[in-house]
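In structure tokens, the next block holds one chain alone, the form predicted alone.
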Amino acid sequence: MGHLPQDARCCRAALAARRACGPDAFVLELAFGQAFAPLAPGRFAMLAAADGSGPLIPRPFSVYDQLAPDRLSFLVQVIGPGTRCLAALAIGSELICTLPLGNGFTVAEPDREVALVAGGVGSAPFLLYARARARAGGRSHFLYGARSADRLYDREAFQTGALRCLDATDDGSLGFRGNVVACLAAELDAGRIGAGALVCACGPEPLLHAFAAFARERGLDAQLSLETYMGCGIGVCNGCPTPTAAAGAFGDWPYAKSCLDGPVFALADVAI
């Protein structure tokens, strides 16, 4: 089972900038005053307001971008009291941060085709993945789904030429009409994405369940980052159990901790 990453630390950061992207989301930019080594896509942080204005328990967020060694950004959707607190903080406010936590996606070698499948703020792990693929090369696709075009948060950030970008909206307001798993199926059926591609997914729980069922049906080589509620992020509270697959890498362990063993898992290792 997993262990707390050796590079994890608890520190304070200053809110350097915040910009809206969509009707209910924003990108939070934090300045840390200390450097981080390049982070793998999918690693995350536990964030809380230092002034105590938010909930007692911090909230987990995937690292969205590493703007500089000491400056990271996070894509945040306003859902409850924790994210409302972050949306209300003044520029210059301090946050208490524990990071970098969890494991991330292993970026595929350039000769491996990759398809990244995201729903809503599930796009957050994939900006770093896209940047890594841009440096390394390789055929890459980004399939981004939401219920409407205005909730394809910060989609322009992915349109740099490193990825072939496809949008999917439930209401048909942009791109493919339907959910992003159906869009993936259409691309595979048309041969625009190869059946041997590595397919990585992140998004809300219903999307991940649909993706997992589809990937198993098609025999895809798949990884997914779970958007799991967490209490501590460091493996103490046991609040983020994920059922494991009996034939997977965790063997007889019936549950894995998403914060330590994940949040990125091979589909073959979990039972979702």
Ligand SMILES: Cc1cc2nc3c(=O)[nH]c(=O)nc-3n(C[C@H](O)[C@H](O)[C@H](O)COP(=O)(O)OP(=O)(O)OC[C@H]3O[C@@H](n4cnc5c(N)ncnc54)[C@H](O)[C@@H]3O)c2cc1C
Second form
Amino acid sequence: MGHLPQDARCCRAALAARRACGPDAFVLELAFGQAFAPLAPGRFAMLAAADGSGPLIPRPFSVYDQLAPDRLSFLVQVIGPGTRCLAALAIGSELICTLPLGNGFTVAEPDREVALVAGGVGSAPFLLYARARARAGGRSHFLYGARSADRLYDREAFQTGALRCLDATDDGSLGFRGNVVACLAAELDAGRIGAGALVCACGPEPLLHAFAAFARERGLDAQLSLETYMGCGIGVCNGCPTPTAAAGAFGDWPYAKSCLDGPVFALADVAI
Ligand SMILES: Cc1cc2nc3c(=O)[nH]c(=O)nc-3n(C[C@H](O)[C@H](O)[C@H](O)COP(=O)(O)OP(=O)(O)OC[C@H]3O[C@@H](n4cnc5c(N)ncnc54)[C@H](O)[C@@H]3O)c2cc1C
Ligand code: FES
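For comparison with the form predicted alone, kindly provide the form predicted together with the named molecule.
The next block holds the full complex; its first chain is the one shown before.
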């Protein structure tokens, strides 16, 4: 496995399919030589091309969908060398993968209302969440925001009937005009989402900061998945520190490791 961190969860997969789903994003379908138990939403994988055509350090991606026990997909936005390499790999190419990693979101009991709040490729963990709610039941809302409608990647995939889907775009090209936190505020204020709902968020850092401030102000029960930089994904490089809240579950210890203790954290446990 060359230069990559060795771990019992390290394996190879073949690139089975890739489909574009927006101007700068695609869904990768990987075929593994092993079966995975059903994966909780928010768990992730470190991915790298086996031919060394990408960067030395693998990149983390949330599991997007579990198409079969041995077949997983990933929603990827192209932003730099690692994601450009994944975009260019030929079908049939091998990837080196370490998974499943991280903890995942709490899937609420069916009697608990849930609101899922995503920005851009932050939607990735929520397709598995939608699948879990479709099996178990329960009132669920999916609030999906982006700067424009073409950046609401693969939005039709979420319209399975298990979620009440709402779009928010900065330019007003689809759905609510404004960011997804403002959309959440409007829904809460109108009583269409209850103040007691479990609210789960994932997206770019500015969105998560706005969400954290809003959720604290409203006293929401919130969890968020942090897209911290990661070097190894398995707890050895110390490259993913997240400042913790003294009054939270991590106590006085000032940092948690996003890859091991997260990437999903209760809002009360982190200082973001
Ligand atoms: C747990 C987890 C799950 C993730 N899930 C997904 C997913 O499902 N789909 C997806 O597309 N991406 C996801 N990401 C983000 C993804 O890992 C990065 O976009 C990827 O590592 C970028 O690699 P790159 O080599 O293409 O770009 P890089 O060269 O690494 O980055 C390009 C530019 O983006 C900035 N950047 C890169 N990563 C981050 C970051 N984490 N936070 C802030 N700025 C950053 C860099 O500063 C740089 O300017 C996830 C990250 C984590 C930690
Ligand atoms: S990414 Fe290496 S310790 Fe978390």
